[in-house]
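Read the single chain below, which is given as structure tokens and is the form predicted alone.
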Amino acid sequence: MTVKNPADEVSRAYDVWADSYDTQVNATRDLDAVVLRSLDPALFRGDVLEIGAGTGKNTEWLAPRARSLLALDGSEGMLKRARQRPGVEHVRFIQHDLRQRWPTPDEAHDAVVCNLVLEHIDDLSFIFAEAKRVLRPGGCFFICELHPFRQLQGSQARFLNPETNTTEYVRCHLHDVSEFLDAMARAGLVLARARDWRDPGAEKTAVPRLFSLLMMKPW
């Protein structure tokens, strides 16, 4: 099922990026996939909601592990690629603006997964509140995002437009780690695990590329 919403600036950029997203060199994308796959698969055995599914690089891994999987993304172009992944036939894909109330009932999910999305969201509090709303007691909310230290160095989502052969930058917002933690606390979620992620083989002194938070909704 697909519900079409008007595309915004970010969604339109990802529509253009969709066909080359999986093939262009992208260390952030590749490390993010490693991060999710390092988690205990038991976290995702129930009813899972993935927000910002993109081309389905993580959807493909989640699908055979979840009892049910709802995948949301603002870009119809990215979802078109995601639907072509093997093993996702039972996944329900919906094109949806994540800044609007998510199309799923209260306490309908055991896990919410969010990867490389929140740099595009200005209001973190809404995302965390929605995660709390749709999670069942004891459910988990996992996020993995571009590290703010990287953003301060000038990193952000960008891609080579195959039509113009120019680099295009996707609109982003800088959030300090404290903003994520504050949004978590305001939503009433509890931190279970936090981690910084560096490139494979990088020294401890290297600036992390990603950071992740695993949060739980109290019973």
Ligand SMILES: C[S@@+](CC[C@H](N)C(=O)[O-])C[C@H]1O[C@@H](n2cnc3c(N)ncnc32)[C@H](O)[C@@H]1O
Second form
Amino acid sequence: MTVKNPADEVSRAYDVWADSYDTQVNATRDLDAVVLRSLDPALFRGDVLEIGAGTGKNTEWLAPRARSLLALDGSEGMLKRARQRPGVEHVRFIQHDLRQRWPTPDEAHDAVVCNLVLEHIDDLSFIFAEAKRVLRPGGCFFICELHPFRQLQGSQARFLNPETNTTEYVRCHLHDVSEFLDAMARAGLVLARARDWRDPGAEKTAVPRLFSLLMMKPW
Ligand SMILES: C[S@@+](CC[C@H](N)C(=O)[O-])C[C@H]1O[C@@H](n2cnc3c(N)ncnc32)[C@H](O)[C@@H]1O
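Could you please show the structure of the form predicted in complex with the ligand, as a counterpart to the form predicted alone just displayed?
To see the whole picture, the full complex is given below, headed by that same chain.
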């Protein structure tokens, strides 16, 4: 297990959130699960890296589909939950701060998956450069994130802290979609698909909850 940068403010918050992350009402978490499961599983049948795996909501879905799966997260509390999920015995879980060089070699993965993580990361360019570094040519980088329109409306990662019975807000950064696209282009990745995601049954006029990008590393 690698601990590069011991728990900072965000990791400490998720350590507290871990026990209730899967059970508290959370439409963003639930829609994100639908998004990943709507993708072609063939994208994830090779050597997969999941960054910010959390309690393993998506790890559990990826594990039986991937040849190998490495799951990184900064919060040991979240990873402890993830390790308890069924069918993840072969997954390699490592506690790691994603703002530091990722603990995996160049061109070791066919897919990198990142869900609901990047609002906590200030420097997107480092994340995209690392994704490019660890992907094999032809590999894909999939991200699904809280839509910045939602952030502009005041949405932010938050949870009820059972110890204090108060709502806690986790440190976040506002990134416009153009910032993601710019980081992608500067890293040398190319866009395959972009989508906005609204709550089930919502009208087109409703503000989207999530957006996703599927990017490829050129051959
Ligand atoms: C909202 S949760 C999402 C978890 C999971 N991907 C999901 O979709 O349910 C965000 C996760 O990102 C992790 N995270 C945030 N910043 C991080 C960082 N700098 N390094 C590693 N993990 C980080 C948190 O610990 C947390 O588990």
